[in-house]
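This document starts with one chain, in the form predicted alone, laid out as structure tokens.
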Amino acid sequence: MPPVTKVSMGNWPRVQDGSSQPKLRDLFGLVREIVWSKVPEERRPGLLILIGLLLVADKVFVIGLPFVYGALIDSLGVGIELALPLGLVLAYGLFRIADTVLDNVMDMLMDRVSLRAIRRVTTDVYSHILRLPLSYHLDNRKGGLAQSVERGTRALEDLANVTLLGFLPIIIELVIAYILLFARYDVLSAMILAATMVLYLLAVVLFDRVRSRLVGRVNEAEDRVSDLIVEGLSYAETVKTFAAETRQARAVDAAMEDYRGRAMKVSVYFMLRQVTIALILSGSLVILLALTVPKVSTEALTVGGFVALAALILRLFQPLRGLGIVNRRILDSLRHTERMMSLFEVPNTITDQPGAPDLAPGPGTLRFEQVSFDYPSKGQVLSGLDFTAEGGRTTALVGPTGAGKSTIQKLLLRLYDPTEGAVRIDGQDLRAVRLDSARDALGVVPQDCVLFHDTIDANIRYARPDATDAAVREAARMAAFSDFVESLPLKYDTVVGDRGLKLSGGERQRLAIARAYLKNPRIFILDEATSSLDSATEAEIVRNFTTAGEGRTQLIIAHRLSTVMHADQILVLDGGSLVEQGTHEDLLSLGGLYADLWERQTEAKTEAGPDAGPAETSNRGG
């Protein structure tokens, strides 16, 4: 197999797997990327400076509130003019208003910073997932994958806000308040408060480390629920066919029960955490106030000073509690982002070589040079396959099930790379040219035509978004699809439903043919492109393609030998190897595998009667 290359879509830091604890460097790395974009033109240094200045101003108002309140208490008394207390009341009110206004302005400004990052990381991770090899998409369920990306993007936004507008402000506020407490009151109170902070932080860290691991397990259960729900909805027709609605609902219920059990463990730990923290903070408050009350009795401290101290302690406890909340939210955010960020570490085996050129123009000659390929789950599918399909000619691939026919199409599209040998278009190894340019040269009608939940027009136009309406209509006509579309009430604006399931198999196939034709490729690959069509429609499409494909390479993978009997070259595959090669007449005269398949299909059609459609044998797939 070719060497594995890890492709990084951006410089996003990588968090740890679900069995480990998120590290501090993960936090710093993610926050740095959020607030300081790797794209220079997206950076907003002026905005960050403004947020910093507003943050400092806000903390000044917050810390000043207890002292304004204490001064207000001391100013109250019989015979005192009202000007001073009224002024202090006004100052208190203005401080609170300023705090609220600054908080909300900073939230708004931070959104301008973080939402840019959310856009970037969502685009980066989605782009990376789309570029991963087909094998990754076949091995992973989509529900949990989508859930992890959605959960991760939400967590990134919360991570930026809670770190910059939660964690840093709280640290600043604690430092300022602690200095004031030490300066204005006594050393013992400061030491008690310091011991309280140590106990509090120790409890928070111990509880939240365990809780973070439990949250990771909850996320796994949530992804499993999403997988089951998305699969059940995506394959609703199959579920109904087997009357399996109750079975699917029970599977989701069992997954939800697992989720509930894991979530309850998180809830229990959170309850124990909160009770422990409340005991620490309440005990500290009682001790501090008990030590201060005698000072008021001896007039060593005024009533206003006592009130200010109580308010300051409570003010300190608020950021302490906030620090615990921030710690929990940061750990949760890191845990929520871990699967999404780990997607960047998924190896991509299908990549462009550095400086790879575009596929050069040519007649469209296809060349397989001693190509071998194996699927990890199926073993070897192709073995030393060697053939040439001349440009501008029609080559057919036939053979029994599992012969490797459809695998050849996947190798041409470079959905996989060969284990050995080389696949070339006009003499150029597909691994040596830019991937997008090679795929642009190919127009494919797959065996299974899956469409987008959109209009007929949008699905045809997907091959060439800038195509004119006339070109779209011509593509539909060539695919013998236009009469059907024009008969619909909404015509080309008709929505085809999820995966195109509002259309019949034959209608989806004709739409896929129209889409491939609209692309105007150098090479057409038709993988059993007419298997769901009746004989008359099939014959019309074959005639249209004969005219439209003149001068272009056509590679036809077919199980109905009658549809390829006029091909310039027929390649017969069996067991992943080329066993026969020639024209229809040449192969019949050989009396080998092709002649046997032809005889069986002819006999089956004769036995079915003159009104029967083309016979099918075990020639599908591969």
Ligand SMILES: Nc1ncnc2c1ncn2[C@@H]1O[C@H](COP(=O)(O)OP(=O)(O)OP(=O)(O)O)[C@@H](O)[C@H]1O
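In this text, rigid core is short for the largest set of C-alphas that superpose within 1.5 Å between two forms. Since the model is a prediction, treat every value here as computed from it, not as a measurement. Positions refer to the first chain, counted from 1. First, how it differs from the form predicted together with this ligand.
- With the core held fixed, the Cα of Val579 is displaced between the two forms by less than 2 Å.
- Once the rigid core is used as the reference frame, the Cα position of Met565 differs between the two forms by less than 2 Å.
- The Cα shift for Leu50 between the two forms, taken after rigid core superposition, is 2 angstroms or larger.
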Given for the second form:
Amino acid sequence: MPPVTKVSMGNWPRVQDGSSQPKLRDLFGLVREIVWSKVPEERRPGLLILIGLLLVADKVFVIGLPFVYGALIDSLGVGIELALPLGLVLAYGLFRIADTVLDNVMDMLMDRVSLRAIRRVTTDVYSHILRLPLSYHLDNRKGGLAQSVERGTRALEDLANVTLLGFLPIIIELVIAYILLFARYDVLSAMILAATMVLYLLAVVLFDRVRSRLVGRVNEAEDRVSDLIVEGLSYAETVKTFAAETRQARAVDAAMEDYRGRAMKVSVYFMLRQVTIALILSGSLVILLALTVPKVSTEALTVGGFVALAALILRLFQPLRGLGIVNRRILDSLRHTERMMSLFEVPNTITDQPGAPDLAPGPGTLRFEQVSFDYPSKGQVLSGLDFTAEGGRTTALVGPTGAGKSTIQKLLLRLYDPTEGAVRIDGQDLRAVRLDSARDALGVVPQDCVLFHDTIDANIRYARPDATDAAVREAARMAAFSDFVESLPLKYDTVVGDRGLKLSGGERQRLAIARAYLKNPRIFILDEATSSLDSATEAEIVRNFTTAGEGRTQLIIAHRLSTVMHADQILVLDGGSLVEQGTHEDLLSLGGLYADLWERQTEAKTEAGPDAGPAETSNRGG
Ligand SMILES: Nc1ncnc2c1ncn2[C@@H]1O[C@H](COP(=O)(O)OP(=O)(O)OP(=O)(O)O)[C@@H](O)[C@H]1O
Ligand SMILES: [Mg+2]
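Switch from the form predicted alone, shown above, to the form predicted together with this ligand and output its structure.
And the full complex, kicking off with our chain again.
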């Protein structure tokens, strides 16, 4: 199996055995790391002692309450000295206040930890997902993915809470209360209480195990709902184009119905669990009280003692119930983090080898060495591809739709690794150099450029966030984009809308060209970068690039052959293989596929009239 990706930050638990359900041990490890990572080593023991003291103090007050209450009742009577009962009332009040204050202080401390946990986990997981291979992103819808991360983060927060403020205090409380009960009252009551506890825990464990499975199914349904909602919203224009608003809403409704059904099962199941538990606890309470009543009548126990006992039993049930809640929340956390944690198992081979060097500077020569490539869902797309694009020269890549031209661009960006052979820049295998350094050397205008919902300035600057305003404007000028921008009321501060869709196709393309230019790369790769532009604008950009791009390597993919006829070298690709190679003149005299395409484009041009641009190599949109 390929190595699992290293995460950007921190030290995530790696799920080793390939099972998708995360291990509790891993999650606790993570929680511990999050809780402790910001605390210096030498302060940890002190902090632990402080937390322990706070917890024990709180529990002493909580459990002390019934006893103070019992003593207070016993101290009441006609014509008694008032000092004692009044003192006890005061003590009762102080105990209550102390309990509330300690509780809330601990809650606040816990929030500090959980908020840190949420921040850390969200950032870690987000950067991990971004680093997953492109194929993963193409295979997964976004809504459910985001939902699963949100759910997973909250669950980890909850787990941190449960561990620190749920589990430990409950155990402390149970132990203290049980010891007191045992010391003050009889063995039989203590035994019955022990039996109640066992019965209760058994019921909780059995019920919650099934519940956890049901919760997993609810989560799946919830992710599907998010997928549908996010997708529908993202492609609103397509939905409207096909008047599919109702259909889209119905799909969400159907998914919601599925979710509702599954969530209802959890609810019914929860009701059964609660009723069973209540039966166990109330039954036990009834038996215990029935056993104690005779003692009061024989004066073996005072009324106050009876009240204190009843209160203590009820108090004892509280941590017991707490244990049930903790059990449920831990199992839920495991379920809720399931999908998020499984992201760390997604194999990622597109990563840096340990200690990989940066791409060394050079003239920018691109080399494909016997490269074959297949997409898993498609089969072979490139086979035995072998060519060199000389540094500083312009190489054109032409061929029918689906021939594999954009795939070549993606291999150069190392969005995928070749199945066979090697892709090299200046003699260095892309797999052997640091990924970011190789990508930094490339200025790419992809075939479908998508912009961020931000200003024109921010979108151009995305290539180089520290660029000066002058550099951004110069890049826009190079891309024949500046006149348009200057004509806008807000100029470079104009917001381009969702995915840049408030711009025309040609404006988007020119922004993408400006962005690639701003990067000031050694190598330009333009994949149909001017396909949406009129011939005059295209010619202007080509002119600009010829002067400013001097000495840079240019790889230009185009259907419109007039765009590339002046290239130093033209590669003709068909069905994933290189079929012809040479200059425009070479290829025309060869009389093969290129000559054929050229003839058809010039023919179409003559038919359309002398002013029309040349037609394209074949039907687009394959
Ligand atoms: N991620 C992918 N998964 C599976 N198949 C893919 C993927 N991307 C592209 N393909 C397939 O690989 C083939 C080559 O695609 P590519 O985008 O490289 O063609 P192209 O030459 O750029 O075509 P066009 O001129 O239409 O842009 C196509 O048949 C396409 O369906
Ligand atoms: Mg393409």
